[in-house]
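What follows is a single chain, given as structure tokens, in the form predicted alone.
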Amino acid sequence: MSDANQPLLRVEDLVVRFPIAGRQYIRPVDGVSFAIAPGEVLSLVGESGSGKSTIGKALVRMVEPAGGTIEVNGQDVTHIRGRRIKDYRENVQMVFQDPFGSLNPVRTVEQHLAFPLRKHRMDKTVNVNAKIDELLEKVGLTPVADTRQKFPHELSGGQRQRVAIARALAVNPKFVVADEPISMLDVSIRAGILKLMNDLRADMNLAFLYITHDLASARYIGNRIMVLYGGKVMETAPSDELLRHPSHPYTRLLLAATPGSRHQGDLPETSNTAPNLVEGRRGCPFASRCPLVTSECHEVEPALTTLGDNHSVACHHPA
């Protein structure tokens, strides 16, 4: 796809159902769309158990999705499998959570840096040690020849989840899945991973889904904040239109728990229950916990309309 306006990644009416007792499935994805451009930060937002992180894994294809699409630069990606998915993860990478979990922890980090770049070279000429030089250099991990040496246990997790980010970068992507990559870190420390993303973006152009449960993160580092809960979009706008005028009462709630939100105050919700995800559900998700809930969110599903420019909620009865 050469047009430069075409986003670099679609996702239309994904799907994910994994089964539960008997014939029964649940749905953690139901039914999302999405797009993000090149160069773009798109943070996705929501409680834990919304389904973020069976979005993320479904886009670096570690999850079969169950209907839906989805094309990265115009290519049908839903379904591939063998060589095809080894090509796939050379444009399309992941950052996890846990930055002591995702590193073996008998393997240096030159071992780390040095499995993908041999694994997925192209360019037989490519200088390996070089190249990991090159990469610690990107992340902030000097001195170099100290660095490569040591292993996990002898790092710091900040510097842990400097390795992973580098380790997705060693195939040159053009898209990375960050999964709550600050959550597990150091309030201290957290900031510098955040900067180390946003100068990856703007000197690579690379495209980033940031996962996270953090609303003040998610402004920080994301152009757009698309909101989750119970597998559903309920809202999506650029990052401050949201965090200025959020419709959804979802995000009004999650507002409402943010620390140094102008939106923070007393819960407005009226139950704690989790959100029914088995399939056939009927209504809206958020509808048990919603203090705005008529008989009509429980008998029908909202769709996703549009309020204004980029600025979209699925709620019967929007602010």
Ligand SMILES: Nc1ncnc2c1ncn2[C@@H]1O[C@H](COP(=O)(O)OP(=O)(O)O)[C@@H](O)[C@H]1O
Second form
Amino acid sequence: MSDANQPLLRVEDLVVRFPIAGRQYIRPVDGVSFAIAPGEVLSLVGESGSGKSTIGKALVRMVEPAGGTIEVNGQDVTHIRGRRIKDYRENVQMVFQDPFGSLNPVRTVEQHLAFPLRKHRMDKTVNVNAKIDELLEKVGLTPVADTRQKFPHELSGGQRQRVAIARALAVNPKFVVADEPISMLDVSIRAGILKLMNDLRADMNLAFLYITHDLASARYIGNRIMVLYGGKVMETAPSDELLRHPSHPYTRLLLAATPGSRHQGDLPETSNTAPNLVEGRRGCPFASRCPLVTSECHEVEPALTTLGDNHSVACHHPA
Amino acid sequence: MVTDPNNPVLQIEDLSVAYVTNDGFVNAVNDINLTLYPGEIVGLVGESGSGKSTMANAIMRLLKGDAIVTKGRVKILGRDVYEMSEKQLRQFRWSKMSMVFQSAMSALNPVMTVETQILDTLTSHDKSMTKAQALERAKELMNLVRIDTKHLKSYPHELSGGMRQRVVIAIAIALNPSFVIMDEPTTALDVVVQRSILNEIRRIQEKVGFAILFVSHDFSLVAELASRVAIMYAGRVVEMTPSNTLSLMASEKHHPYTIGLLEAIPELTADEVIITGIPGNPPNLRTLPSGCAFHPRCPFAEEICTKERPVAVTVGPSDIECHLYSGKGMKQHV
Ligand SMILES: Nc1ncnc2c1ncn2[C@@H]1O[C@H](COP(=O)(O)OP(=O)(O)O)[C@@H](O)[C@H]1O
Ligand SMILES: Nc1ncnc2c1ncn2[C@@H]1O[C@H](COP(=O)(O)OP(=O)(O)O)[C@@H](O)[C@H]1O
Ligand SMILES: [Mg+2]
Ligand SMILES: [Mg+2]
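To complete the pair, please output the form predicted together with the ligand; the form predicted alone was given just before.
Every chain and every other molecule in the complex is listed next, the one we just looked at coming first.
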């Protein structure tokens, strides 16, 4: 079933809900749809609390969606359980923001990699030792013999994040969710991780969902950018197109606020209230901050509409 | 606040600070010289662990028990901070120099309202101030940082992260200091909130005129806010440069570390984005590399760099500590 035009991953109308006080629910992800092709990087951008990590967790099925579908290679994985989740994780992996928290302090680098290699090994003749060397080589943790015996606390933040990436690669995935993988790293180290992801995409045809709050890195690594606000997609377009012709008022606000944008003066927003995530909300989640707001925006949720050239926006008053 | 534009608000001379630990000394700040003039915004950029906060705390004489100033002096408005008595220091701190810390939550008292905290700051330094005058000033400050005065009655947890940081800024400038250190005041905030607070800082600074030492690890952000930028590596200021030189488009010469940082961040608006990054990792301050501390990561390193620490030389508009410019290296002026 590997038709060249077939996306690797197809997400349709995804909904995640969490219970809150008073028998109510919030929907940090509400009706999100997108597709990712093999070897493609989709950058997911939005402020904290916009639902980025929850989408990532739903994709690797650490969270079960309340609605919608997630298809990988044409296979519906929205509600799979048990043994099928294990099989599924051979195709998708997640790398987290905090490289320290995601590694076990009492295990060596070698042990971190041997475990998934043994657990997911299809072919029992594969030499785990040789495979560990190959993975460490691939993520640039050389000299390999030294690195193998190290514990997480003996590594720098960037090296730890490389171990986390190597561990994700151990199961030979087609798709990796990278959730703010550089935001806790030093500036001089970030470029190396971004470049590593770029190389893996090129060499292994690996696809990524790259989660970030930084438009500059989103554009650098992503073929496309999807802007999220209050659990909904505000705008999506090829990266350069999104930065050159931002259409949604929230995208324009984000862009103006990003260092290097050369924006002068006050920001195009009317307040900085957080979006309402409670189930049953109406209208556009950005309405309370939007300089272009009209009464329609409070009442009717704008649908994601195509502007052409793979560029879509959910706004009653697009630029 | 009358300050002579030619008299520096801050003079740091040969300052060194070390942490005394069970495993020996951590040399967090090493022979730093830095001067700030009235009304100036100077950026201090460096990776985490490069000694920025240690230097900021040393200026405020707020170093914790295990840190000692091993060398040098800090003068604010011409007065040596380390020669003041405790009483003089208490009078001086917050009224002449103040500081905004990264974590607004830890800078604020969780069980006191915003009003109580601002009034405390005002009245503890100016005993002649009446309650009514203090309240008037508190409202003025809230307006200055653009928070509705109704939030004077709020507790810190009732405010958003951005509003809390604005309150902290209001308290820091309450007594009209000549000089404010801001230590990563927006690092924990979302970019939109970060930018609106930076706009606020710039606006207030233009209006009130204090000088700011703005500490951050975010290169592009500092370049936009400050007029001059000090680049810190392993406890030293390796370059001091006007902020308009900090672009790949600019033609000025830089320290190789500065060049590395410029090439490490994807530019938002460039047509083509190429990033390279810097090989290796920031050094351990317990065991600093010999000579120039950057030499193990430097693409231009040569023998002299492993042996002799370069002193700052003036290169165009910048002061740079590097053997490419010291006249002692074989390679010259990249
Ligand atoms: N397990 C959970 N239970 C309840 N609420 C949650 C849970 N996980 C996330 N949330 C809420 O969902 C919203 C989106 O969170 P998240 O996906 O982590 O956002 P982001 O990654 O964009 O910062 C937030 O308001 C968060 O508090
Ligand atoms: N209390 C302490 N004891 C020992 N070392 C410390 C202490 N505080 C900071 N350091 C060390 O001093 C160096 C500089 O730290 P800091 O000034 O906080 O850097 P920055 O603010 O640039 O991140 C770091 O290597 C750090 O580990
Ligand atoms: Mg997140
Ligand atoms: Mg610090």
